[in-house]
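Next up is one chain by itself, shown in C-alpha cells, the form predicted alone.
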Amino acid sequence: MFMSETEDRAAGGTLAHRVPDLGALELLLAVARLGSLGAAAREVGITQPAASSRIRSMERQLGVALVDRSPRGSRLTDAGALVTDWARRVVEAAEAFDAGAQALRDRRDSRLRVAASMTIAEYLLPGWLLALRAQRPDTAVSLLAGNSAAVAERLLADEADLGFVEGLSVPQGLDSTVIAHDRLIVVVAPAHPWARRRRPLAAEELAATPLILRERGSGTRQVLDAALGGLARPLIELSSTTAVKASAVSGAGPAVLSELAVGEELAMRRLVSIPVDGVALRRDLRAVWPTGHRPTGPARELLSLTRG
C-alpha cells in the first residue's frame, strides 16, 4: 500500500529528505579527520563560512548535534563520531557504486576491457574496480555485464582483456583461476508457506516447485540444473539477479540466488533463506582469460585486487 504524500511528510518525508547529501557527509568525514572546521573547508573546496552553514543544516536535517566549535578546533559529538561511522559507509559505498559506473560508459580511450557475469558485475565488482583506480587513476576502464556464457564469448572475440564468471566448469578455450568461493541459496517471502516449515526441503520436492530462476547461460542456472540433474522447473526466467530478487521479495514464488545477493533482504526480513538437503548449490567465482594469454598490465593489476 503506498502513502499519499501528506502520509509521507508526516512519516519523515523521503528518504532524499532524511538523509544528508554526499557533500555534506564528505565534510563531517574531513572534520572529523582534520579536527578543524577551516581546514575541512580547504579540503572539501568550499569556503569556511559555507562549511559552517552546511554542517548546521544537517545537524537541523538530523536533529542532533554533530560537531563542538572551539577556537581549539572543531571535535565531534558523541552523536558525531556515531553519525560519522555511518557516514563513511555511504561514501564508501558512493564511490564503489561511481567506479561500477564510470566502468560501464562507453569510453573510447579504454585501456581494461573487462566482462563480469550478473552477480559479480553486481555485488563485487564495483569494490574492486574503486581499489584499482586507487592503485591506477589514470586507467580507464569499460565493463560488458552478461550471464557466463556471454562473457566467454567476449573473451575469445576479443572485445575483453579479463572476465568474470561463476559457473561449475571453465568454457573452453580459456584459462582461469578462482578468485571466491559462492553458494546459492533458496529464498522465499515471510508470506511464503516455505518461511514458516521446520524441516529442510529435500532435493525432490526443490526439483518438483516451479522457481524463479536465472536464464540458462548464467552461471547460478547452471549449479542449480546440475545439482537438480537438469530438473530444475522455471516458474519465471529472468536475466539479472536483481529481477529475480526482486520477483521474490514481491511474493511470486520461491528463487534460487547467490547469497552474496540477499544479505540485506534477509537481515531485513524481506526474504526468508530456505534449508535444503542433499543439494550441492556451492560454486567457485573465477577469472578467466583466453588460454595462453595471462592477463598483463592494468589486467593482472585487477586480478591480483580480487584475491585481495
Given for the second form:
2 protein chains.
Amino acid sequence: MFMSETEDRAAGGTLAHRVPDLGALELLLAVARLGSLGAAAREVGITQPAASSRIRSMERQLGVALVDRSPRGSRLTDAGALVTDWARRVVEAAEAFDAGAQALRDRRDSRLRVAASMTIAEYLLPGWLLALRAQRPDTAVSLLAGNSAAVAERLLADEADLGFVEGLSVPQGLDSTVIAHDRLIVVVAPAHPWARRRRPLAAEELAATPLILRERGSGTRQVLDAALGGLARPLIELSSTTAVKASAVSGAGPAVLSELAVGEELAMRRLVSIPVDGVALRRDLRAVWPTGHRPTGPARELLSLTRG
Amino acid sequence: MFMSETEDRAAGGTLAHRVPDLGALELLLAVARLGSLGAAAREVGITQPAASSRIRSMERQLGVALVDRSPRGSRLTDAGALVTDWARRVVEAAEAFDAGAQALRDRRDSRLRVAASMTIAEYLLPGWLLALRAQRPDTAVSLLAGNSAAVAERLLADEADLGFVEGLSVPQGLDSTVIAHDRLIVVVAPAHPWARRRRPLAAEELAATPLILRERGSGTRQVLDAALGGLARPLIELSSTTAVKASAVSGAGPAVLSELAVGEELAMRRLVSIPVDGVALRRDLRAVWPTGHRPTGPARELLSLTRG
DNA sequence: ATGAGGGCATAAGCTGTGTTTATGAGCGAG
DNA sequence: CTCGCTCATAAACACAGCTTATGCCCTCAT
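Mind pulling up the form predicted in complex with the DNA next to the form predicted alone we just looked at?
Once more the chain from above appears, this time first in line as the rest of the complex follows.
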C-alpha cells in the first residue's frame, strides 16, 4: 500500500483521519458530563455498545486512554480531561457553524429574517443565533449578509425583519439602536518592536507607517481612512480578514483589524494590541429596522440577546 | 420512522448530522483557496469525482449553494464565503486538538518531552505545537500535564525536556524564563451593573463581593486568595473553568478567571472585563528546565516560539 | 447469601457513506 | 479542430459505525 504522495510521516494523512469526528467528540463530552458510557449513549441517541466501541476506537486513534472504566461508571483520565477540553472547543465551533448554516438555509419561508454586514455575520451572529435557539428552539431564522446598503435595501423591501450594520452612519429610512462597539485596533506580532513600546502610538505615527490592510472599499478600511483623514498607507493590501491576520502573525508588519476578528489571537499572544492616541477607531454596531416598524416577536428577542 | 425521542424538530438529530465532517470542511477550504474542485481534491488526496460528490452532498446537507461551478473553475458563492469562514474556525479548533493529541500520544519514545501546567496545556500549548510542527514537521512531541510540583518532578527525573508553570514561584532546582503574563480578570455578563461602571473596582470591593470561583486548591483560586489576602468570598464554587464561564455568562454574578480562558467571550461581548485597582492579579507564565541543562534542539525551538 | 440492576465488553450481521475507476460533456486556447 | 482544463455521472467496492443479543463484573438491598 502506498500512502498518498504528499505525506508527512506522522500517522494518518489528513486532519480528518487524525481527529475523531464530531459525533465522537460530542459523545466524549457527554461521558465527561454524565460519568457513564451508557448514559452518554442514551443522551446522544445511540446504544451503549455503540458508545463503548466509539470511545474505544477514539482511544485507539489518539493512542491515549481517555476514560477509566469501572463497574460503576466511567471517569475521565487526566489525559482524557485535557482532550475533552480541546474537544469542547471543536464542538463549540461546530455549533456556531451549525447555527449560522441553519439560518442561511431557511432563506425564504421563515419566521425571522436577518440581514447583517459581513463582520457581524461572521463573528457575532452565530453566537447570538445559538442563544436564540436555546430560548426559542422552534424559531427558524434566515440570514443574508451584505454591506450596509444591501441590508437597508432588504429591510425597506420587507425582505428582512431585522438588520445589523457597522457603518458610521445609519442608512436613511431606518431606525437604529447601538448594540455594541467595535474598535479597530492596531496589532503586531509579539516580536515586533512596537510590542515593547510603553507609550501609546500617536495618530501621525500610525498614518506615517505602512500597514497591512484590507483592500479599499472594505468596511474596516473605510473607517480607518476616515479616522486618519484618508491617509492610511498600505504595506500590503489583502482581500480577507484572515489573510491580514496571517500576515500580521507572521511578522510582516502592523495590521489594523476589528477587535472582533482577533480576540483569540490576542488571548493566545500570537498578536499584541498597540494603544493609539487621538484616533477615533471606535465604531458603533447597530441593529436597524424600517422607521416605525419596531421589532416584535423573535426579532425583539434576538435584539435583546445582542444587548446582553 | 420515528425520530429519536428527545428531538428538536429541526432537520437532523445531532450536531454531527447537521454539520459536515472535518474532511468536507477541509475540502471546502481547499476549494476556496485554490478555486477548483479538482485541485482541491488533489490537495486533500482524493480524486476529483469524490470531491465533486462531497461538496455536492455538503450543499444538500446545508441547503445552500456553496460554489459556482464553471467550466474553468469554481468560485465560492456569497453564502459559500460565509460558510467557509465558519468552517475555518472549526478546522482551526480541530488542528489545535490534533496538535495536542499528537503530543499526548507520543508518551515514551519521543524527541521532545514537554510538561506543562493545566492552563498552559489547555489554552496555549496546542497553538505552540502547531507552530512548532510548521517549522519542524518531523519532531515528535510528548506532553504531560500536571501542577507545578509534578512538572518539576518530571524535569528533575529527566522525564521531560522542557516545562511550563504558572505558579508564583519557581520550584527549586529549576532555571526559568518568563514567556508571558497571565492576568486574572474580573468578568461579568454585559447586563451586570458593574459593566456600566466608569471607575475601576477597588480591591476591598472585590474582596467584599461574593464571586463565582474555581474550587480552593485550583491554581487560579490560589493566586486570587494570595492577592486578596485569603479573603475571596465565594458565591458559587465550581470545579471547571468552563462551568465558571457558563455561570458568569448566564449572569449569576462576577467571576474571576484567567484572561486566557475568556479571550473569545470578551471579543464576542458575552462577558466584559472589569478593571480592578490595587490588586496584583498578574502572574508570570514561565518556561522551566533543570538548572544547568539549558534547552537545546527542539526544546530551544519551542521556547523561542513561545516568546513570539 | 442471593438476586436485581447498573455498568461495560464482545460477537455477528446490516446499512450507508465515501471512495475508486471509467467515461462523457462543456468551454477556451493554440 | 483538437488538446487541455474544468466538472458530472455511473457502477462497483470498502469500511466504519450502528443495532441486537449476549455475557461478565460489581454493588446494593433484601
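Residue numbers count along the first chain shown, from 1. All values derive from a computational prediction rather than experimental measurement.
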query: Rigid-part agreement of residue 228 with residue 273 between the two forms; finding: yes
